[in-house]
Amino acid sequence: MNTNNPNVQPIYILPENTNRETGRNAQKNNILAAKLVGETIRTTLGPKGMDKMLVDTLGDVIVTNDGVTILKEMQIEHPAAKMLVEVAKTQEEEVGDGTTTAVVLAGELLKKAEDLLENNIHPTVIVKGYRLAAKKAVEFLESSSKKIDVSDKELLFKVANTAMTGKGAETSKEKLSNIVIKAVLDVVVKEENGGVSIDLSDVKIEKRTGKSVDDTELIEGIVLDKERVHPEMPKKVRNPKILLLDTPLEIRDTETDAKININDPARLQEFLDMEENMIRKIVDKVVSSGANTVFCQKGIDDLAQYLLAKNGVLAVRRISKTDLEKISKATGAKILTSIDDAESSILGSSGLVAEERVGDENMIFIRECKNAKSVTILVRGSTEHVIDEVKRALEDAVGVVSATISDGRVVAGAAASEIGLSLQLAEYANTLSGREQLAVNAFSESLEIIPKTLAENAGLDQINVLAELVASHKNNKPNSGVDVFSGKIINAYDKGIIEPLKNKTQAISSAAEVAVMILRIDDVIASGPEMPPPQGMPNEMGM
């Protein structure tokens, strides 16, 4: 659009109702929105963090202090703020814990960047400095991390315990930590190159109200939210021979439309008898294979149910494909797509298959599987809200224990790593000569938000805690962290406050990347009347 010459008619290249923010306004609004997201969940950080109550449009309530859960349920609309939600999701998927740390750090990086922008430092310079700082921070973390023996259950216990501290499961965290360690070690797969791989989906977490959190148990096998298909079937089968079917135990419908005309009543009976004989042959194949427990992904005919029950076979139908695969991993049974292949060599085994009453529903338990590569944690608790929060805590703990075993390196928690990084980056900034030195210093100062927040949420004096931490680290005590319960400076390793290296490196990398992405935006074009102008105020973020 040319507006310099008054005789030239303005030319509009964007459609009507399009909002456009450019330059400093765009950057300011994006930074404000991202800062608000960080501030919103900042109070949930650490063992003394508070919870949020989230109520959706249907009136469903979630009470949690899990960062990624809060951000997902808030239904944030602002495009820049959504980027921080993606950071939390990535952290959750990669490590399982540290989501709040990543988002709070990203918000603080943008806050410090805003100060630099006010001082006329170009965004490109800040971006360069942040990238240098993030790269150095990861290097510093790797050099200060400790290599561990992944079979050291005591150390893994400390890692799981640290992840569960401050969550809804804290009162039973010792028992739950032991459950998590046993579950993860059960599903570890050793690879040919000497490494290990862990599929977190192999640790299934089922929840049922009733009893207390202390009654949560690990089942060396699978728990199914199903029941027997026929009441005459046995409720318990000791040392079962397990058959897994990905095919129905019933007469299949023809793949093309078919029509049968019967004009003689005798022919009708013959037809029905033939159907019955086909079902009997199918059941005979199941029984002759030696199977006394059947798990079927598809349906089971009523007659087949009766015949299986008559032969003392426990059968369960309509099992999801993922659950069928988990049963296969736990019991060693092969999944059949044709009943003709049923034979004793493809059957699985366990110590017990039983239908048990849990709360007000029946569930199928496959217990005592030898070398089970898929296990189940059955979570108990007094209410749905309690169970949901315990489940989230268990998922975090499973994630960090898995990351520790996979990576084999850990760092000190309790803000020890962040303070150490802050001091190292401040020294690194002094080696730079350009303006990016200011950005590296800003990155260094941003890391102080973690100990400050831990102290603030515990009701401690931020300035005193930060000063004592810095002094302790400068006195060559690199593992010094803050004990939020006593307010004293402690050796985090000695106190068992330990986190996987990947937790920290992923959080810092993700926070830096999203801060850089937001800083590089200098033009926001929002189309359509539905899209509010990105003012960055709380109501426009969907909070």
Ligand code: ADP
Contents of the next structure:
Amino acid sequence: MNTNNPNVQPIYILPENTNRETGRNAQKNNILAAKLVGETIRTTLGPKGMDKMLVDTLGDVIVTNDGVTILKEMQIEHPAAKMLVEVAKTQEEEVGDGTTTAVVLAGELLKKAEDLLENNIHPTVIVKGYRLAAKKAVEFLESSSKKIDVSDKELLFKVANTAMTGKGAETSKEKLSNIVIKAVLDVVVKEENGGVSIDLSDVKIEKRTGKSVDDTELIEGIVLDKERVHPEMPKKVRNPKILLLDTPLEIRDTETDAKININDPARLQEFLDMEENMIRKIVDKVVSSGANTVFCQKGIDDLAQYLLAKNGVLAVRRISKTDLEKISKATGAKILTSIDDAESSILGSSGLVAEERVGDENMIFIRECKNAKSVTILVRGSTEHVIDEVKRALEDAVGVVSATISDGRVVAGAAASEIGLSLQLAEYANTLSGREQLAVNAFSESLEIIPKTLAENAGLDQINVLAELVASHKNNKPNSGVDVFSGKIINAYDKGIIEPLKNKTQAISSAAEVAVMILRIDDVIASGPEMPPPQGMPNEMGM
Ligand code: ADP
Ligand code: MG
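Structure of the form predicted in complex with the named molecule, given the form predicted alone:
Next comes the full complex, and the chain you just saw is listed first.
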């Protein structure tokens, strides 16, 4: 086509304000953005990693060491960089820990890929090599992992401790590790096929400022940010009989407007009497079921509150559906949609329901549930920032303990598994011919970023640490890792630095996946900002 020919009109297939980048340029920019994300959170990796302070537009501050939290709060705009944030989120959802590792690794994979691109290795070759390497990596990790006895609390303790080392929870991490193990073991469900399943939402983490982190407590039951509805109600009920209602304890449905016209004062009294009678009947029904504690998802009428109080019943209203379901799981009570079904067989039980003062507010505690399948960790600490970071550390620990119990396999931490894997992949690369070998080698080298970063963040010499680690592994010590506190090469298992297998397999496969995805892009077509509506035309909002 000759564009100089005045008779040939240029054709546009995209809107005028579209931004477009193609070929190497597109690749370069995407890699750069993704690498930047990796570099940004690198400094937080490991027990000696630093924290980041994030300030949002309203001036709210978060201080954290948690990879996924940093990335979520950074409000990243670049599309390729956003893909790395997704990796962190997936890791968080699947395992709960290892988010920084996954993103740092993805960044490094792309950095190494860039070197290959510079040497004119085609992206599809790199993609093929990375895919091969990732698949092999998972196999290698699985075969070098250790099967454990999932009832071994000492081991679970080490796993929880490893996840919490270096986080805001540091000073109380032993106590917190024990709380986490107890909480997770409480909610484990044994399946018929012999396996186990754990629903992480059954471990609720509540927080309240005040006291210190060491006062964090496990409640084998539920904590509600609520108060009893009437001051005359008992504050404490021992061995309560618990009734759960998904129906209001009132006549008038406050959510709809109804209008009744009454002309005669006598009729008004009649009407009020009738209403009172109905409330009395409802309360009678509650009391005669044997219930002395009521949790209601909807409202409770003033008269009902008074009558319940007179009967010594503790009642709480406007409880969320999810909380009501949790109470049901913890106490065994059935949730009723009609008060007519109230009878003793559907009531739940626990050791104690009590309203307690926590900080400057009251909370309702449902404690000592036998066989509680839903539990609560109440995090305490001096300031909002402290408890938020402790909560995140606890979530990581709950994640790794669950992953360990449900999978039953662990690997050595402190970069031992990454170095082992890197060496195995290098050996595997030698068995390949052709250019994929280069990509597998690049993958193998990328894994070195983990020990390097752990060392760097601890102020150790990266190169020395790496050399010593490699030497130790080649010396038939496959569990050698770097202890960032002493700077020495140690046996990670003996030192109790242990992580669930899933932590590593997930991090490596998602890092590889996102690297591959970014490498395969050679064209970025971005729509420009929306054009303003033409003059005189109302826009969609009709404004
Ligand atoms: P992530 O978000 O990836 O979990 P962390 O900041 O929690 O990042 O760091 C996890 C890394 O720190 C893992 O590789 C783990 O093995 C390592 N680690 C934990 N404890 C130690 C220790 N005492 N010495 C060296 N490395 C450790
Ligand atoms: Mg971690």
